[in-house]
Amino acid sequence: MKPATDAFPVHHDGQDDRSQLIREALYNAIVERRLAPGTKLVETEVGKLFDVSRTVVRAALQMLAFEGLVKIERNRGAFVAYPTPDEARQIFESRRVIEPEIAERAAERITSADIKLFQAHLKEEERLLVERGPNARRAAIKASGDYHLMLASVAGNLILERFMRELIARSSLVIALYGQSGASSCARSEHADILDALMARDSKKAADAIRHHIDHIEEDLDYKVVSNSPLRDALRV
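Taking the form predicted together with another copy of the chain, show me the structure of that chain by itself.
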């Protein structure tokens, strides 16, 4: 399993290193909501930031587009994705399909070393929730997503793990757009509940706990009222 709090290196298939690096940087920026949905990503600007040519940036943007985090419009450029309510529903439906099964497998495979990492991660999440300030808030959002990715990692299926990574990231965009309570999405106690089920190696209970958790996250959304920038909605959606 991978480190609990730190950056989550994307499982990379042997792609070239530099665009992978840019992809991860943008990925993190999107997941942590430093980049708002709809933000334009100009190739030359990103390139300057990382000191690479547009070629490399384009490769990164195309990867992100492929996993639905970025939308590329021909001759117009790349934008941070702006999921529609319908896409949002599909994202959560997909999570409901995949994540409980992941939890079941994780419950069967979890080791004591994994458990320690989960506990440490949970403590960190708790700490970040108490702390104030935008940075802490961002870190909390990231940590919350990473919890789900740790779960996927323990389940031991790289393909499902990749699917989950995509779904988690897109969920973050959905929550940014349609989340109501400022509460950073994941009630910490539910993460603890899931870990309890894992420690008991109770795969059915783990699956149920995840289902409840996803239900709660989605209950906090309001697909009708669009949250942040109503004007941009009219333009982009």
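Numbering follows the first chain given and starts at 1. Definition used throughout: the rigid core is the maximal C-alpha set that superposes within 1.5 Å between two forms. None of the values given here were measured: they were computed from a predicted structure. Compared with the form predicted alone:
The rigid segments shift between the two forms, and of the options Ala197, Tyr82, Glu99, Leu61 the one at their hinge is Tyr82. The interdomain rotation between the two forms, with the chain split into two rigid parts and fitted on C-alpha atoms, amounts to 37°.
Could you present the same protein in the form predicted alone, rather than the form predicted together with another copy of the chain shown above?
No partner chains or extra molecules come along with it, only the chain itself.
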């Protein structure tokens, strides 16, 4: 099993670095709910705030679109993605269908090397849970999603793994936008319960544990409309 990695490697070219910087600022503003779903991201306005060209901004927006956080519409521009409550429910319904099967397969296939990677990941999640600040919150949400991608990797089905990558990306956006507590403090203990079942090679227990975990994640969602901030204030430039 390979540990989950960022979708976009960091480049050292000047323009790429600037695009990564803008992507990071926009990402944080979305995750921290300073930019509400549906907010239009005007290339010229973002470019002025960071003193960069529209080309640099466009590259950042394309990164976020690939991650499912931004929607780019022809002749209309880029907008913060807006998963509706119904779409969010469908995402978690899909996860309930797919992930228990993934957990069962993972319980049958897990190796001692995989277990060590999971244990190291749980330690990192625990470290993030005691940290404070927006960067820690963002990292905790990502780490939680990465745990599920690691499960899919152990299961050994590339099609299921591809489905999970899309579901986790969409789930992360939903949690960032609608989660009442961000990364739930229970996530690490529930992830540990799942790992215990995997280590025992108990397929049924692993499937049941992940169903409970998904239920718990969805229970933390609040679909009330969030307030918005002007782009300059949201990005704190």
